[in-house]
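Encoded as structure tokens, the following chain is the form predicted alone, with no partner shown.
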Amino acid sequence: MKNINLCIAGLGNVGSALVDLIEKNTELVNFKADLNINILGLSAKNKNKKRIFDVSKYKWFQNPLDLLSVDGLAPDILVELIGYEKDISYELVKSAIKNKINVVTGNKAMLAKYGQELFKIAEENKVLLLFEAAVAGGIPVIKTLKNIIFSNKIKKISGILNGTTNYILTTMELENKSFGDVLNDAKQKGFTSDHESELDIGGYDAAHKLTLLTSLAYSAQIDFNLNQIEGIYNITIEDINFVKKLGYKIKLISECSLIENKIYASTKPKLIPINSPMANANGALNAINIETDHLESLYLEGEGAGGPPTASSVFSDILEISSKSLTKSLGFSYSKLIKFEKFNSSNLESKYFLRVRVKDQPGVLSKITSYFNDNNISIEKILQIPDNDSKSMPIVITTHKIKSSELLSSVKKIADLEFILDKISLIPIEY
């Protein structure tokens, strides 16, 4: 029976669920892996907080850095679940790997910003820095990319990487509620908080995760600045209802690919065909689609957040380290990471959805379409949809494929017309 000594920093939903998972699966781990997991110590902000396990059974350290040596014994694995982008999370992880302690973390923000440095230090010290829990909660996408489809050349990764935004967009559609009302619901139900909501609805949380997937897929240096980010602030219930009439749903989609040997990494709202699996990943679910040279579509869907699902991913990394896996933290040597330039997405062609609210007066539609004709923008559909406002009317337009730079030029001119009453909604369409 092999013994693994473990310390855990951070006992929120995930950290507490991890301790509970270890306690409840002792016999199973003993039987299946000939492994005994011994928790040397715990650390969190508040020892007296009510948790799902008995804290008094374990040694407690107020300072997380004290976990690096418990009664003179260094743990085999340090689990960091504090979650700060830098500060004590960064200091703890860096100190651990410098002291030749393996680290498991769910901290996507820290790795997206400082992973380039931390993975280098880990490799120099011959330890692993594993992060399955940092992307898509309980979905094993990291191990899928590193191990299961190791021999595949990745063409594209796309998916829903943030459960909060997916919950908001789904609830807006199903309950016909405004963005603000559903955001408040999400906060009350614990899907997000005042602090986290900026990262969630702004698209930054999903972009942190996409940064890691981009590195794994293309051996790219970990560079958060390669991301193009647009959140869901401007999505209205009008948009959601109109796109549904057109056969689509709006999802916050993160995607990466290699175009002209440059990285395209984008997180933005997109229209997804209503009959596709990803359009029907509802609530707080995450979904990821991987296209490779051998697989046209590998679709993964599951719980992307929460204590038990994410704890199961942390636990899988603990088992990987315990098995003395010969794989690298990123699946390949740090020295082989490639520095890519950022792809200019203004040259990318897509179909687009536009919603324009205008004064209800003659000649408006012909004026708008003339701007499109002057710029050789081909219109696929136009809908005029009367509503309860007698003085205004929404116009919905979908285009054929066009470069975003060309379309934006026309939209800016249309936005200045005197009969335009609201900000023009502009969302790319997945096709």
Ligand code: HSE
Given for the second form:
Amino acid sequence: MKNINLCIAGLGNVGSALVDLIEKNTELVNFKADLNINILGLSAKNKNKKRIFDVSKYKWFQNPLDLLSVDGLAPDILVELIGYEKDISYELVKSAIKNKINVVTGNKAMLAKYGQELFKIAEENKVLLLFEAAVAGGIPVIKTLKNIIFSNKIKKISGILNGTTNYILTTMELENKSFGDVLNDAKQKGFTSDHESELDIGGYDAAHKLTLLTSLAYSAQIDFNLNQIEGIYNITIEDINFVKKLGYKIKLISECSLIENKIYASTKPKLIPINSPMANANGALNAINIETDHLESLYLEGEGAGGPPTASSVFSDILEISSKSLTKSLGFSYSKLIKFEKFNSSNLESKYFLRVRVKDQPGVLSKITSYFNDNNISIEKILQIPDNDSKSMPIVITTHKIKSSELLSSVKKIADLEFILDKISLIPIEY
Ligand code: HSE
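Show the same protein again, this time as the form predicted in complex with the named molecule rather than the form predicted alone.
Below, the chain from earlier opens the complete complex, with every other chain and molecule after it.
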């Protein structure tokens, strides 16, 4: 039986679920892998917080840096689940790998910002820095890219990488509620907090995760600045109801591909055909579609957040390290990372959904359509559905494919017309 000594820093939902998993599934792990996991020490902010396991069974360290040497013994693996973008998370991980201790982390924010430096140090010190839990919680997308479809050339990865925003969009639709009301529900249910919600709703959490997928897919240097990010702040219940009538759902989609040998990495709301599997990944689920030269579509869906699913991913990294895997942390050597330029997405063509609230007066519709005609924007569908307001009404338009730069410049001009009453919603359509 092989013995692996572990220290865990951070005992929130995921850290606690990991201790619980190790306690409850010891026999299974012993049986399947001839592996015994021994927890050398734990550290978290508050020892006395109520947790799902008995803290008193373990050695406790108030300072997480003390986990790097427990009574003179260095752990085989340090598990970092504190989750700060820098500060103690970064200091702890950096010290561990410099001391030749393998690290498992779920910290996407830290890796998206400082991964370029940290993976280099890990490789120089011949240890692994693994991060299955950092992307899409319980979905094994990192190992799928790194190991299973290792030999494939990746054409495109697209998906829903943030559970909170997916919960908000789904609940707005199902309960016909406003963005603000559902955000409060999500905070009360503990899906997100005041601090986290900015990262979630602003699209940054999903972009952190996409940064890591982009590196794995294209051997790209880890560069958060390659991302183009738009959150879901502006999505209204009106948009959600209209796009449904047109056969779509709105999802926060993160996607990356290589276009003209430049990185296109985008996180923004998109319209998804209502019958596609991803449109039906509801609630806090995550979903990822990978297109390669060998697989038209590899679709993964599952719980993208929460203690038990994410702890299961953390454990898969512990197993990878324990089995003395020869696979590198990122699936290839750090020295092979390529510095790509950012693709200018204003040249990207897409269909678009537009919603505009106008004064209810004669000639408005024809003025808008003639404006579109004059600017070579081809309309696919147009809907004008009066609502309770007698003075104004929404007009919904979907376009044929057009470059975003061309559409944006026309929309800016339309926005200035005297009968336009509100901000124009503009969302690209996945087809
Ligand atoms: N806040 C994230 C989400 C979970 O809602 O998906 C951790 O990344």
